[in-house]
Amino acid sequence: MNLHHIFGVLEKSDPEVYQRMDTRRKALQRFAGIGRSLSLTALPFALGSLFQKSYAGTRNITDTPVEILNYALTLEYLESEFYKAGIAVGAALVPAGAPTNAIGTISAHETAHVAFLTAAIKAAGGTPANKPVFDFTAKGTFATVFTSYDTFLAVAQTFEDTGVRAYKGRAAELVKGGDLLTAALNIHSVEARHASHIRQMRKANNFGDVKPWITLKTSGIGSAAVQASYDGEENTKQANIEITNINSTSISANAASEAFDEGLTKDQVLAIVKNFIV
């Protein structure tokens, strides 16, 4: 491993790198010592650890942890109230049996998320955001959301897919958040399971040509109104490495995009959510 080359590249991309890692000499000395005690295969992980310590929490973050939690709380309000409204309609909307049980379980999860985030914000000395007044028709775009099972599941998919990307997009801002980061990631993984299950429910009812994951930037919903929730998912590069046909393998753009989820920024998520707020 040519450390001089690695640090040379870093210096070109970030002139302040040595302010983060003491000095070039100290950084090299530190890795020289590590290299004597670690196997070659372990060195990349040690290098990553140093960079994590050097760069954690330096991504132009302006929101406080409480503000980030309130942002998440607003998303959870949206999902929680949506499922409650759907359940209130009853069997006229969601078929009895497995579909009703699934929606009931997801609803309970979202309610638990709201309760947790509310408690966490108060424990951190903050004030939980007020619950908005929602318009789940998106100002008439989904007028049949509570009369058509197809539309209901399509909107549910949009909310869940957006939630997954929203948590991913801001997790780095809680990198020093300890338990808060752990909790956010715990919620993120559950939202991903919700998204997958809703998609399978749509597939089972022939409500869309969808998979349990997102392919390129296709929603499988057939409405431009939800496209903002999927734009960017067509990315086939990770850490500036092109995944398509990597190492001469036959990996398609579809497979490359499906293998990785992309985050959404705060502004992107708020622009999506505002369409469902009165």
Given for the second form:
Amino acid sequence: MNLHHIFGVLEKSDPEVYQRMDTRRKALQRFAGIGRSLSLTALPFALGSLFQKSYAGTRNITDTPVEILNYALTLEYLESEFYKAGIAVGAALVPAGAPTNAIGTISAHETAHVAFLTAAIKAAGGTPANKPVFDFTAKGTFATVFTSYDTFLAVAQTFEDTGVRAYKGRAAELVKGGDLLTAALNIHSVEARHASHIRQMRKANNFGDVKPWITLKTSGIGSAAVQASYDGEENTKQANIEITNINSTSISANAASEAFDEGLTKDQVLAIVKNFIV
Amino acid sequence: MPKTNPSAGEKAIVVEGGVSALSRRKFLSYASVLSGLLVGASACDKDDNPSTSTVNLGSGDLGILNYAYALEQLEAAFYTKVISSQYSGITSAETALLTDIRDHEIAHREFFKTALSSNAIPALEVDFSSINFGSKDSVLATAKAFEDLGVSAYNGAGKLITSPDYLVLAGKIVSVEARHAAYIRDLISNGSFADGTVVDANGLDKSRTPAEVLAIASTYLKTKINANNLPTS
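Just the form predicted on its own so far, so send over the form predicted in complex with the partner chain.
Below is the whole assembly, all chains and molecules, this chain first.
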């Protein structure tokens, strides 16, 4: 893709583009029009140039998108470092074959998310958050996280389900966010695919009586320490509409809760993640 | 907007096949009236003479919600049939989880119908003639196509929504569709829950525009969908 062409088109369509950015919404829209086929290596240059030209002296405008990207980056660091450490242990932790392949697939996605978000933050003129030092035992709560396959998958499930809820919880702030919102949504659904698979792995190994989706607020994990990642999922009312038995159907409360995943606020997520950071 | 939808009793004609001539005629006339009103209101195109089997999704956020409602109608009708005429060799675990998915899709469909109220498009008529419901391969291949399509549809529609509340609702649904997609994919081939056919090198899922989605969905719909008034950016 020809980047000069992108800049040309942008300036042509809005000659005063650099004077017009006076709202957060417009800041978000600067991501719009950057083709999603743009390669990762090209992304920082394209976005970075736009932001540097557009926001000199108006730093507060970009705070929201950059802050959300850094929030997402911290969560992706948590996941990518977790899977890397698990894979490093080898077959003693994750059995060879399908399990190792699946964890490898998920790990590769999390690493790609870290790279993507880091590039996007730099492109937006921001500074990527430092990678925290993690303690995946959560200060001893999950002491066997890298010696027990059961514990490893329990923590993996918690991270994936929390990740889904974390992205969802910030979606409203990205409304009309153009391609930035689309990218966040495209990561969000990948996390949900991961969660579904990890849950199937746990079920197949009799580690927990879980389904690919979240029933009420049950974690299927024998530790109260993960409960904060599931509280609120029991909600059966959406936009003030009760889903259980809606319109004389026989939709159970279980199904009603499963049919809609719930978001978590930034504070709720950070309280969960804090336990895994030294 | 005037209430032009069929009454509750007449909405029972959704299900494929077995539609009586009378109710079908009523359905078509309602659809015609509705799409005529929507087209007339938004485009004032006096020459427009929509086909009697065309439903217009409308414009703005309501149009996007109707778009989602249309897709959920399709999915709910599909899984209802999957459970009522189960493929040979289905396991009890598969029956249980496919029944869950059916209920989730019905919940989504009924949620949109209720939320949209008088703005809701009528019930769509589906065409599942290309699906062999007795065959596991045929059913799961279609389920995979529908779930991946649903994920990409919600992902692509997100940026077209202007209400934060509606965006969050779409987000609450899309991750459940992604959980379904991963499960169905693993049923077909374990480990394919997020393979390279749906996730790119940056670890991003697919998103599709309404036009792209409806071109694929139209194979399974007798009712024609007019999405011309949906926002495009």
